[in-house]
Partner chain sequence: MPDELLNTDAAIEQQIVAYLDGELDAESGRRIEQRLAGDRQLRKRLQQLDRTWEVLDMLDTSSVSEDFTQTTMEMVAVAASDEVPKGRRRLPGRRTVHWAIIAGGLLAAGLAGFLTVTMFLGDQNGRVEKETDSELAQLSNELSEATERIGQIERAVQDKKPRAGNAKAKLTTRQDVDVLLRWIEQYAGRHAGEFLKLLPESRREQLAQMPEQMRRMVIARMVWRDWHSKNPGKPLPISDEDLAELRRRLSDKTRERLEANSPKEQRRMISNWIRQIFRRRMRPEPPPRRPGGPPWRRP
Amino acid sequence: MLKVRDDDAAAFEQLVRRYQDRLITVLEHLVGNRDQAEDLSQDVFLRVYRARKRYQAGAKFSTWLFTIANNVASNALRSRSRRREVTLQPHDSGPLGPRPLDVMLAASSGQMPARQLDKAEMRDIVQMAVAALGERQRMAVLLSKFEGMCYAEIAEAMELSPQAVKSLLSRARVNLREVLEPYMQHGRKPKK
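With no structure shown yet, could you now provide this chain on its own, in the form predicted alone?
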């Protein structure tokens, strides 16, 4: 980022390549939509570039990046709540279901069909449980588990105290356990 601050275009390109996929994944979990996450990631990198001259190397770059991402996602969610949007859910398009390419790719992976379904079901249930968390809990969980950030880094990215992050993550774990435990112990799917 220091090279980017000094107007090195190749360094900015490398920075985007290094962080783009991780950023899109976090944003997708925050806003619940892959296309919007991709758009928001462009906005985040645009903000990074515009603020490059003000960058201070006091903290890790990823902490600064995810602070910007958190703000951009919060703004997008606030904006979405002010206007009415209709999200179309995929529907069955034939014998292979709503996502025929996913089914065909899984079939070619060599895994047994029952195992593929178990993994897909588990992934969907975990995503549903994470999506059910409040915005701040979700962001804290994503930065902790997917980005491997410590309490201090999460606190800086979310503009909270480390103790507040610890409490936020503790409450998030309780909420996730409440949603996931019936499924893990008895195979009961949570209600959407």
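Show the form predicted together with the partner chain, please, the one above being the form predicted alone.
Only a single chain is listed, so you will not see partners or other molecules.
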């Protein structure tokens, strides 16, 4: 990053290549849409480039990157909610009837606990559980899980205190447990 700060374009390309997959992974789970995640990632890299002169030696680049990503994603989610483009909750049904996941979950309920969990199905449930978290809980979880950040780093990236992150992650993990544990143990549909 220090080379990028000194206008080394090749170094910036290296930086993009190194972080693009990680950034898109987090953003995709955060906004729930691959195309939007790609657009936001490009926006993040553009902002990194424009702000390169403000980067201070010693600061951890990934924390800085995800601070920007957090702001960009928050803005995007806020403007999306302003446009009333709400994401359907798992229990919502549209005009075409129940969503496939609901049908799948309903069909799976009542099965024996020892049943073999289908991997794809399980992945869908996990995705749904993460998507059901609040925006800030989701970001904290993603930074912890995918980026392996400690509380202090997450706090810096999300502009919170470490204590607030501790509380945020604790609530997030309890929420995840409430959704996932009944399914893992008994194949039961998550509570509404």
